[in-house]
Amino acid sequence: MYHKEKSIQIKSSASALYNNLSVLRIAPRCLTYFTVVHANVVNMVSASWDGLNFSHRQLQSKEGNIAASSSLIMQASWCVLPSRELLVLTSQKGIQMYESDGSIMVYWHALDNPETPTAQAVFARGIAAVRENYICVGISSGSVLVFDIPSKGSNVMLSEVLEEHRDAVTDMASECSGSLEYMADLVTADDSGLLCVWKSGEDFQLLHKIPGFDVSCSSVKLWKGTVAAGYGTGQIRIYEAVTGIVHAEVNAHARWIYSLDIAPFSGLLLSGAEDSLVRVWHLTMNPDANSVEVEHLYSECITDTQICGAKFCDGDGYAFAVTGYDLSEIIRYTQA
């Protein structure tokens, strides 16, 4: 179903972090951007669709406008809003927002570090663009910060703090189908496996909590009112977002899942895990039975590689990219 393309070399290898790959497709310029985190550096690659031209940029963790710091970066992700696209970095020190090409830092938000050291690390992790003008970011205390993003300029405002999680946020996702008919448009996950489902607005409303049974949920997606969640057990669970009803439970991998992605136009689901496998599934909505069916379509073994990032490169799932711990390359696959 898929065949391997020529890999993209990156300046430094991928760290063993959840969801350690972000992809931004820029159709007007026939370019695809990729980011991969290594320690306190983000490797950013711009690749032309014909595979002939690549340009590299490295962004380093900063503290405000100060020069590079040694603070470890936890995640880098593009946030696509109707009026603009921003690259968001989260670290042990705070949250940085850049223009999509990484050229200009638009905003910096410092995390509150306790004056007396505690056993719990402080960091930000989990990034999602929600509706017209919000970017949400999770932090290690369990709080979710909601930023109101202007259509241009740097006047970013922290508009709300959501306080439902008691454990460190691991990941979050917004409704990716593009449809406004679904009430739930944000899902957040934490280290205990708890999922919180939200309706955005001037005040975000908690719609439902889905318990996690003390197994960490490392990656989560939201599509057509359906939550796909990947866990440390190697399981993928499919829930109805608003009610928390379980539609399916799949023993997808033998080890910890690090990354999930959904192609919104086709309903393809991509999973990557520590067991060296990347797998493609198909989600089908069955309105008559009010259920979601999961079909396994494809597997690829990347030998001796702890997969830490897996992303579709387009909305149809025609191509996907994979990163692995300690690999200095982005591996790409396209449909045959």
The other form holds:
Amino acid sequence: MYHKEKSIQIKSSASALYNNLSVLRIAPRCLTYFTVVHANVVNMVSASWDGLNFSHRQLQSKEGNIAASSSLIMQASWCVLPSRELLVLTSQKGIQMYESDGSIMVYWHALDNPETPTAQAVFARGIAAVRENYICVGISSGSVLVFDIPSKGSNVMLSEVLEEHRDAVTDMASECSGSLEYMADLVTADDSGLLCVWKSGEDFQLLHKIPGFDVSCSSVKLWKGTVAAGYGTGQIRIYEAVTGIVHAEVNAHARWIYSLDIAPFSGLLLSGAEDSLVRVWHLTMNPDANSVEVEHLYSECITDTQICGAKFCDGDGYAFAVTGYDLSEIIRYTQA
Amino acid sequence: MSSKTLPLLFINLGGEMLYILDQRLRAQNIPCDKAKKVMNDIITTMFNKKFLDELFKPQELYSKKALRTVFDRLAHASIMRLNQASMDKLYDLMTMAFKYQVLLCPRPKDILLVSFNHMDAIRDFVRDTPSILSQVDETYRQLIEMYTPLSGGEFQLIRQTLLIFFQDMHIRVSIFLKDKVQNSNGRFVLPTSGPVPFGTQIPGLIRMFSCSGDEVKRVQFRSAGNYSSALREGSFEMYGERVIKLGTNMYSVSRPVETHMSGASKNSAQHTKVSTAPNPLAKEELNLLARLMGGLEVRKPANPDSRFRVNLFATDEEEEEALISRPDELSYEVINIQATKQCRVSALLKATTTGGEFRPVTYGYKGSNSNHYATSNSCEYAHIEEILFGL
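Condition change, the form predicted on its own to the form predicted together with the partner chain:
Every chain and every other molecule in the complex is listed next, the one we just looked at coming first.
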């Protein structure tokens, strides 16, 4: 179904972090941007669609007044809003927001860090752009910060702090179908496997809590009112967001899942795990029966690699990209 | 990242170090009483109460350089001496072994079982010495208290922190290459077969449900792997069957250990990239652990003849050659021991030394250009017996 393309080399290897690959497709300029986190650095590479031109940039974590810090970055992700696109970095010290090409830092939010390290680690992780003007970011305490983003400029405001999770936030996702008909706008996940489903607004509203089963949920997507969640046991579960009804359970991987992605136009689901496997599935909605069918389409083994990032490069799922721990390349596949 | 990583890193690396030293002491036919003294002295130092109290405090991981200094001192806590090249090789082996164990752990929580495997072996090394045994038992209790309540997600964070520490290390180890657990490019083999981790199902099944919760369809898919059911869970108690084999002693007298320097990462520029940001601990200031380690005086014997040198290589010539040809990017840049003379002594440090005053450890070293060890005219032990052994 897919064949391997030429890999893109990156300046340093990928760290073992959840969802360690972000992709931004810039159609007007025939470019795709990729970011991969390495310790305290984000590697950005811009690739032209003809495969001939690549340019690289590195961003570093920030700490107080120090521009280049050794504090570790947990995640980097593009947030696509109607008015603008921002690149968000979350680290042990805070949250950095840049213009989408990484050229200018637009906003910096420092986390409350205790003087001496505490038993509970402090970091930010989990990033999602929600609706018109919100960017949400998770914290190790379980809090979710909601930022109000102006259509241009740097006047970002912290609008709300959502306190439902009691364990460290792992990932979050907003409704990616492009349709307004679904009530749920955002799903947030944590280390206990708890999923919280929200409706955005001036005050975010908690619609439902889907309980965990004491297994960390490391990656989550929301599409057509349906949650796809990947767990540390290697299982993928499909839920109806607002009710928490389980549509499907997939014994997908033999190790911890690190990344999920959905191609919104085709309903393809991509999963990558520590077991070296990337798998492509298809989700079929049956609105009449209120059920979802899951079909396995394709598997690829990236030999001797623990996968840490897997993302589709386009809305149809025609191509996808993969990163692995200790690998200094972005591996790409395209439909045959 | 996790502030609970350092104890696991230290204990597992220490355990690997003891396995390797035990093998070398036997391979070089060091007399039984001397060998035992070395092992006991190192284990006593490793599990010193003040040292462990500091180790178990919540803190960020040390830099590679800072941690290497701690192990340099630990390796020299007794009458045994190691040259620079042998110490480098020892540290390479220790770190690659633990990197392998962390990578291959079925579940992040199994890192604790790996740690218990090392602890079980250490307990066995000192089973005849009750005083040290009680220190080891106390450490078990501390490990159990700190780590057994942690969730899978918190263990994964510890694992991710460790993997960042080991990032880009691809030193080839002969015993790993022979056993086919490492490729010739230095990367470890990740099997796609064998038992699944405890708590995981064998991949292959898709179950679909109606909105009332009844299972309506079951489909099997080809999983492109060859997995079997999980083994039973290992014990997290002080005594028990650990089940996992990672962290048990893979060396024996007949299996020599060599490393290949040329197996370093092709893009060696990557090594230097990570450390561009200033890390306070990477500077010349000794960290507290290293100072504590250096201050722990094990009674030095009055007779300098009891000291001896252990070689991690087959011959002295090989050892010297290894020192000269070690690639720059793999240099650990050990903090010069000479610098310790100028260090201010902290109150805590004073409390740990027997004489109440920090006496710097000095070495005399015959005929080497190495500047990593201080030479001192007032050194008590002017002669170090160099005992040449072949394999």
